[in-house]
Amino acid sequence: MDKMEGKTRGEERKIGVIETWSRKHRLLFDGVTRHPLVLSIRDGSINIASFKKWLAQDYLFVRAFVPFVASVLIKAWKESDESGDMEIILGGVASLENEIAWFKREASKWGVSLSEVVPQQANKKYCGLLESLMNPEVGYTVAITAFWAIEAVYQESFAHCIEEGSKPPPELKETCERWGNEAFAKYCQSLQNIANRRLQKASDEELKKTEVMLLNVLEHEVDFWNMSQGNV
């Protein structure tokens, strides 16, 4: 290890893993909670046809999602060293029954018909990162990180939707306060506080594979904005 990484290695365990690497890929974060998409929806100039195309993707996504926070659970229950950590997965496991429902009677009031949704191909592929971060050997660092990232990233977006100043159209305000509000952003934050007590004891070789995969999650999230917005 030279000088330079040794000092990133120690930033990294003096303020947060998950901190230095929210600085360190500020633009690609930035990319994904400033998406075009998201300030429409913070400025109330959205394409209503553009959300519809979003919550049906998103429902189908939501669906894929709750087997993977199953297995994260399941890794929790095997690896951390910490029991209350299967308590705050659990509780996301719990909640997305009603996030699942929620879809349903938003598309309903939209007139979607979610039976006939077909997942486009950005969809396709992060619902195939979603199946390769289950499979056992990867570990539990990993699947955290990449739960928290998923989670936290909606709650910022959102949340700068709801923000002093923000216009988002009437209709559209109850989707934002949903992952805008502070209690899921108190969620966001336990999910934040274990990736980083998992990644503060991580060798490096796990920080750079949990680091690899934290970059393909924000890529994946642009291109589902992209693909919202029918730029792909």
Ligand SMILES: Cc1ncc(CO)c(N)n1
Contents of the next structure:
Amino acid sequence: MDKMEGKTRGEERKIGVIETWSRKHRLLFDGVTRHPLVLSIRDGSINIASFKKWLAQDYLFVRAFVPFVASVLIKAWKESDESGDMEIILGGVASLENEIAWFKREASKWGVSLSEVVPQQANKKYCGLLESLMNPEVGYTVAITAFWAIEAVYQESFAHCIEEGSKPPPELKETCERWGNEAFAKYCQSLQNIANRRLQKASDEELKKTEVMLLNVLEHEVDFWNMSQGNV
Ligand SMILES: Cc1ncc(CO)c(N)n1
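Form predicted together with the named molecule, following the form predicted on its own:
Below is the entire complex, every chain and molecule, led by the chain shown above.
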């Protein structure tokens, strides 16, 4: 075995593959979590039409996200080496019931009719990616890493909107808190720990597959923000 390569893997193990990838793909991560739409929430300049569009489209996305998370649960049950994974993922499934109810309440507050929402192209594509990840041939490591990424980008984005020095519109504070709160950050950290544990044991081929999927998820997240802002 090549000496340097061994060292590189050793390094990754210490700081975690996720952290290594976050550094390597910083620009793309920032493209999601520091997207102009996110920054406009943070500085209070957001166009409310963009928010409403996001709200309606994200409701549809979350409905597709439920079966995806359920599929991760099935993979955990079949493939996980740690029984504790199931409780964490199950907690994720359970909280989505609440989330869907929140979207309905929020939509009615803003006068958005969810029954009439038509999925936009970027949303359809992203839901298509979720559906492809539900395939039984997609392994647990890829799926749990996707799950982590999808949750973590929202956590980071919305936490940024309510950090020190931000001035989000008061009527959007609750939305920001929903994903930007400490408990959600902890939950994302639990998902990251699972992903890291799996990636540490993964073959080179699995690592490659997972990294490609991760970039794919991030690109779809950028497109989703663009769509909400009306740039697509
Ligand atoms: C587009 C998108 N990505 C991530 C999440 C987080 O759960 C969400 N609700 N919607």
